[in-house]
Structures are given as structure tokens and as C-alpha cells.
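In the block that follows, a single chain appears as C-alpha cells, in the form predicted on its own.
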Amino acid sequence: MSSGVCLRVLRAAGSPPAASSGSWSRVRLPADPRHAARRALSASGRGGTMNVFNRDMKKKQKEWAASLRDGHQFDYLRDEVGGRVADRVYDIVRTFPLALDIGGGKSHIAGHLSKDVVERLFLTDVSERTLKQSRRSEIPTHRVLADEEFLPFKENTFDLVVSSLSLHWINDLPGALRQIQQVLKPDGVFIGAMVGGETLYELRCSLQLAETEREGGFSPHVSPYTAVTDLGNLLGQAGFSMLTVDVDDVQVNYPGIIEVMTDLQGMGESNCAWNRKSLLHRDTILAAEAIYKEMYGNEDGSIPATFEILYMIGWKPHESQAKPAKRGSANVSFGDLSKISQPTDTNTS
């Protein structure tokens, strides 16, 4: 799927999805040693983590966004982003016997998938009411709610494992790579998509100056997000081998900041920071208007939202895996380079 710019128009409200069938599984998740909302960046008890989201709140978004009765409309990014992720599970040249979606929500992967690729597929996700939303697919799925940050299965169990949209909100990135990266077969891929730094700048930076003009300074309205230079190496440190990582924009036109908002929070893709402030003043609002369509608007009115999604794709090691060769094996130096001569004309006038 090309990338391209998605535009938001006002569509009207269809008929939801159909749910799909298959079975379920319910997992006691681990209880939360987060017991109030007031610290910006702490240390939880899993090692000194850094505990950044309100992963209580988070589910809470996710449940309200559920169950909204044209919560469908809402669900454009998701679709765009899981349908380039299944592009990539495509580019693989093999059937995955068992497959897992982390976060997956509604089942915007497999719904790109076919059986032929998948044959049997887990669907995770912290909302049971998202669950229950899933869409169905030629693929028979087995419904688990579980938390991403606490993965209830077996090592070396999934030929495939994919997330598309949910690492972002994980307090604990590198031990949720390094569980995937165990329940993976050797020689399994993983195959993510999560937002980057860059996403959402043209909000924030509005929110920013508005609140500086009008209330003396301001708070954090956009979650911190992942930088992609950081992907990579966190990908090594869990184990993962022969990465690849890459960015792609996506863009999306709103007729203004109001609908921005009301579309995140339609996702599910509200701030859950703890240090997040709850409320945004009427006139920061309309000053941050004012701002974000003399910086970034277009000529039509409307403003542009651009969301960065980084993709990675990581694997288990595995005997049969090429392997770059030992430091020093090389026979032929890169200064020689200068020492082959050039082809001459043999042909004198």
C-alpha cells in the first residue's frame, strides 16, 4: 500500500462491523503498583522502569472509545497502518502456522491477511470491549485479553508475532520487545508499527505557544513518544536479529483543532501521561486554533495532522540466519580500491 495523505471528511454513520466468532480466553493481569497519578517520570517496581503512562487510564480510554456507537469512523489510521504492516508480513515468502497481534483491538491486520499466510491467529488487546468488536477474517482467531506488558504465553511458541499502533503506550518498551522476542520460534519474526517523535508536532506546538501566551506557560497535552533512532537499538538489546526499521508519514486534513482532538480520543489515542493536565482552557483552545491554522493550514481551510509511524521488523536468531562475517576475516582492503587501474581505450586516433 502506497503512502500517501488520508483526508478527513464528515462521513456519515454506517453499520459497525460485524463481530467476528472464534474463541476467548481471559488472563488475570498483574496488579498495578501505580496507586496515584501524581509523578511525571518515576521508577516502578519492575527494575527502576521508567513509569511514564497510566496504563489504568489508558484501558479506560480504550474502553470508552469502544463503546461509542459510531466508534468505526474512527478507526481510518488503524486500518491504513495495519494494512502496510500486513504488506510486510506479504513480503515474507512463507505460511505462518500460528500467529500473534499484540494490541491488536479490532483486528486491523488480519483483516489484510489470508489464511494462505496465517492459518491460526491469537488476538490480544487490555479492552474487552474492544475485543469483542473484532473484525471477522478468513483466519480462525482465539481472543485473549491480556495487557501488552505482561505477554501470558509459553516460550518459542508464535512462528509470527505483529502489533500495529499500541507499543507506543507501553511504560516498559524494552522488556515488552524482549517478552516478544521469547515467545517468538527461533527463525519467528516480529513485525510492529508503533508512532514516533514527530507525530502530532503541529499540535503540540500550537497547544504550546497558546498556553504560553494565555496562561504564563504550559503543560504537556502530547504523550512523549519513541524516537527512531532509538528503534534499532532497542530491537538489538531484546535480541532481536537482522533488523529493519523505516519511517513513513502519514498526513490527515481536519477542518480544525477541535476535530483533531475528538478523532484521538474516538481512537483511544488520548494522553495518559501522568503528568498530563486534564484541562485545556476555552481560550487556549481558540488561541491554539488561531495559531495552528496560520502555521500549518492550508489553503482550504483546513488543517493538517501528521502522525510518523515507525515500522520495524526484527527476528529470532536461528542457526540457518546468514551471519555477517568475524571482524578480520576480510581478504581484500578498501585502500586496494585505488590501486585498480582504469580500463583504457585502446583505440588511438
Second form
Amino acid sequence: MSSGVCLRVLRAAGSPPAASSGSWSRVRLPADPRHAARRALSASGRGGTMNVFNRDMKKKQKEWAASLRDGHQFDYLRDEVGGRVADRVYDIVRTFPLALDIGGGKSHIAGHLSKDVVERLFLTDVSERTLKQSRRSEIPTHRVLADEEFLPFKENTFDLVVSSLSLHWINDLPGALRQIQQVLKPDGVFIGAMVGGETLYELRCSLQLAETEREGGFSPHVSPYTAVTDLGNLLGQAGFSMLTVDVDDVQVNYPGIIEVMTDLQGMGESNCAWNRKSLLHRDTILAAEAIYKEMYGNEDGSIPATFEILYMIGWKPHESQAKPAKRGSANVSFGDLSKISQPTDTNTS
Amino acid sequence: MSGSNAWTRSRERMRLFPELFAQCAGEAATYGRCVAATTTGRQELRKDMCAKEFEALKTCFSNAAKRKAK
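Having seen the form predicted on its own, the form predicted together with the partner chain:
All chains and molecules follow, beginning with the one already shown.
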């Protein structure tokens, strides 16, 4: 099967889309900014979801990052995390006929996977230019332009859904996880990696201290992240079972704060929260660089930036999966523990 | 956007930032230590608590920029 770019979203004949928010027109990426506000209004009906990020701005940032001539130099983080997600896919000894990579960008995971593990891959992203630059892998890939919060796929379609470093820009994370659970087949698995918790805490603290000292107050420059403890709840509420969550720290050393911010921009990870301040004063940048170097700097003069990556594995329930035992079905008692004797040595010498 | 505009010019200026900053490592360390001390001390960080150190840093930085421009 040759890979092709599907710019228009897949339309399953006559079947309802996985996105619970209604009509097909939602799936085509809205061009005007009013759509973003409307999305928030319709989402609020689902129990007060937040509208934290400007999705339109994120798309523009990703398009800009993809248009950079030497953009590949910023791919190191995504490649590293993509490799670790692929490791987790290999840990599951199964062949997945159909897989979905959400927010896959230039396809950093498929490069590490082989055709025996994944037979067909759908790659989605909000940015068309990023999709066009996606790397060829041996797995036949279909590239689909779609928003992570409005997956245009039928229920019970995929055996495997992966997502690497794109869930942290989603407004309605519970809803998105629920949609992922819906597009999975029973006994399908979702393996995700998202930045969370203490990511970029050095940058956040340096900017906060610098702004407080120079300007008298501070505004958030680093977007809010999900804590590890919340992830289990989120996955459980979305309907996943047999959850596994673990945390990995990736620390990257940079020469200075300007390089940190340039690289984040180049990765397409610029801040797009609605409440972001759109400028940094020169004095604040100077102060932040001094604080960053002094508080967190290494001996050789470089500064570390921490990316705390949360990896999550969740399964869609299926009868074949092990269930917790029924109450009252125990046939041994804890009281019998004392009766257990030491194992006797049967080899008499 | 092609050609020279406010964004390309400011980006060019920012590119010089690390080089100029490297020439003021001493003042930067002093300022950084002043701010870092407030995080452990009892007093909360307020505006201009380390203004003197920052002025020294900024003067050094501006001088470095003037030397570079020459």
C-alpha cells in the first residue's frame, strides 16, 4: 500500500465519528479564530472542560517550525522519546495490523518500528507542513490532517494507538483520552508519552524570579502540565484498564537561556496558552539568564533543561484480560501464613 | 515574511546576546546569587530587591554591546 497524503479527513460511510461533539464539519480544521471560542462553549457542556490553549496558534507555530530550513536539528527530543515509545511497543509481543499515531508530526516513532510489529500506520497531526515532511518508514503510512481532540475515525478501529509529545497541548484531555479509547478495538492498547510534572522547571523558575525582581509580578511563560498522580485518574476515567504509568527524565544541556527558548520554538513547542504574555522585556531576559546560570548552571557553564516525560500504557477492556477476583472467592486465608513451613531440601546427600 | 523588518532585526540582535553575556559573567553571577539568596531567606522576593546588582550587570552588558558595535 503506498503512502499518500490524505488532506481531507476519512469519511467512514454512514458511521458516526468517534468525536462525540457532533457534526462532520467539526473535523475540518477551522480557519477562523471564532471557532476556537465556539469549541470552548460546546466543550463546557461536557462538564466544565478548560480552554487553556489556543489551538489555532499551536497549528501556526507548528507550521512555522516545519517551514524552517534546518528544522531537523530540533528533532532530538522527539526522536529520543519516539524511540522509547517504540521500545514499549516492542515490549508487547503482538503484531498490530492497524495503528494510529496521534500528533505524530514528522513520524518519530515509526522509524523505530518494523513491519512485523505494525502492519499499517495512520499518522495524524494538526499541521499540514509537518505531515508533508514526515519521514518514510518501511511501514505503509497514511497521513491524515486531524486535530487530536476531534479524531475522525470510527469506533473499534485500531489495535494500537501511540502518541508522543503532543497530548500536552490538548485542551480537553479527558475527552481526547476517551476518544482514543473509543477508536481502539477491545483488547487494543494505547501507549502515550507526554511531557508533564516538572518539565522545564528551571526555565519557569528563572523567568518567574526575574520577572518578579525586575517588573514586580510575573505571568506564566511555561504551559501547565499534568502531574503523574493525575494521569492514572485520567486514564481510568477514560475507560482504560491495566494501566501503567512511569516517569522518565530527559535532561538536555544548553549554552544559555536564549538557546533553550530558540530550540523550544524550533520544536514547535512555543507557548500557546491564552493567558501567555506575548513579550519578554530585554531586562527580564538578561536577569533570567543570570539567575538560570547561577541557580541551575553546570560546572562547565552550560545550563540544564529538564523534560519530565510521562509514559502511559492503557488497554481497552476485553474478556480475555485478567480481572480482579470476585469477593468471597478466596480459598486460602491469611491466617494460614503461619502454617507455611520452610521448604524442605528434597536432595538427601 | 522576507526582507528586513522589526522581527528579523530583533532576532539578529538577540543572536548576539550569548556572546555579550559571556563577557559579564562576574556581574551576572553576583546578581544571580542575590536573587537566589531571596529564595532561601525569610523575605519574599520583591521588585528591585537586587536593583544595584542588576544595574551593574546591565551597564556591563551595554558596554559590551557598544564595543561589539564599534
